[in-house]
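One chain is shown next in structure tokens, namely the form predicted on its own.
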Amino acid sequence: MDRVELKAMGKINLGLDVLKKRENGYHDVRMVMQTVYLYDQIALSKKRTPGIDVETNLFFLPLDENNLAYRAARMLADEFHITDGIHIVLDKRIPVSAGMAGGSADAAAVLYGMNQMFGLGLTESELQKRGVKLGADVPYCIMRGTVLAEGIGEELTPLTQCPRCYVLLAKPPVNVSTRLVYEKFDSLSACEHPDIDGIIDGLNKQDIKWIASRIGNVLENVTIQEYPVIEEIKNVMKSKGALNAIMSGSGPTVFGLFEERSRAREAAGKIRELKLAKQVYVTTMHHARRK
């Protein structure tokens, strides 16, 4: 196999709740994580020269040792003693900086690709216990679906996947830094926590309305005070028909959960009207096929 094509898919938090602070930084935390059909199109293939080329659709992305997909093809190729030449194209469609773990989803299609096209043989948790090394969202940007996220991110639970609804994803135009965000989280006195079993409830009755109404971001009490655009796109949703909304990750994108699409797009119209955000779109949750 000389050439892999694939969909690194995009995720959301329906819920993000921080539990402590670890000596050596990291935090533990308690995520639903959810894939949404919006991705990144990936393309690897061998060629002659020896070395790791990187391409992408974005000028202002690093090619190197920087960037998530070089280190994650670099990885496989020092381990395995691969010596083909690999050249990874990146036509990238997920907002950058946006807590939609565009960069990890890019890391594990390579990894998944490499695995592929040089026969390596990797099961899916050999696959994420590699990618954890890169960062903490690429095991479950690995198994992808509806997925209780614990650890720092890498201890994995399949839940009953989401029922069906339409999401509108909405990145206003400004950077978070999720170091940032979670120095300043760690000053915090004291906060509101999100309902993480009230909604793995509702996963399990199939009730979109009641995984909506708990439905929660714990690090929006940090991002929003400094991006209040934030909840101007939160506002609009809910009063356009969506059920809730809320940030995911560490920011700044906002995604809207509805039942009737004609409602998501006439949000997305009007957050576009009102110049709110420039990257909108309008989709749907992404479900993983289980073994």
Ligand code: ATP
Second form
Amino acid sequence: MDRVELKAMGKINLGLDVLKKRENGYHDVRMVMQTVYLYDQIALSKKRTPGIDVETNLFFLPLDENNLAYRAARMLADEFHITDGIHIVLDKRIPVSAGMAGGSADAAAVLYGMNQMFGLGLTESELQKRGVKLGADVPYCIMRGTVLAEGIGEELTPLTQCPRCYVLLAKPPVNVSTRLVYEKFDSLSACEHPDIDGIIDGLNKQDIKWIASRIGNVLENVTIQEYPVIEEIKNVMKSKGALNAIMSGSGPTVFGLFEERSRAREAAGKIRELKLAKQVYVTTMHHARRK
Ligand code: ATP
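Please give the other form, namely the form predicted in complex with the named molecule, since only the form predicted on its own has been shown so far.
Shown next: the complete complex, the earlier chain at its head.
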């Protein structure tokens, strides 16, 4: 096999809670992760000349070891003494620095694709053990679906799939640093925590209204103060018929859950019209796990 094409799917957090800070600076989290059908298209191919090169549609992304896709390929090439050169084409569609784990999804897809292309025979959990060295969300991006993520995000328990609904994503044009969000979160005295167990109950009941009424992200306590546009987008989504709307990850992407596609589209139009965000997508949840 000389070439593999992959879809690196983005994620949202139906729930994100931060439990405590570890001495090494990492945080213990409890998150309900959900894959969405918005993906980066990746093509991996062997090339005659040695080395790894990355080509992408976004001029501002690094093409060297600072790119997670590059690092994923490098990691397996070094470990398995792969001498072929590797060419990676990365067509980015998942918003960057958005709280949707785009970089981690790319890394996961490259690990998965390298395993196939070079017949390395690694199991999913062997890929995940390598993936966590690249980022806490990479093991989840290898697993995909509706999953409870604990520890630093790498302890994964598959959950009952989220019932079908439409997901409206809107990324406002502000840059949020994940590191700073967590630092500011650490200095907060008290805040309300989301009901992660309530979300899991809703998944077990397969009740989208129940789930929507409990989705929540503790990091909004930091980011909304800093970027009120996040609250504005949430309000537009809710006023346009979303069952609920919250921020994903450390932001700034906001997602709303809708029962009807037409309502999600109307809300998308309103967000664009008010110029709250340009990167606006109506999509669905993605359920298939990797084989
Ligand atoms: P998370 O949800 O895990 O916080 P994120 O959505 O905030 O992730 P990403 O888009 O995954 O952030 O990554 C953003 C940063 O990582 C940028 O500084 C970018 O330059 C760098 N980066 C490295 N590799 C990639 C990649 N393959 N795709 C996107 N960003 C990448």
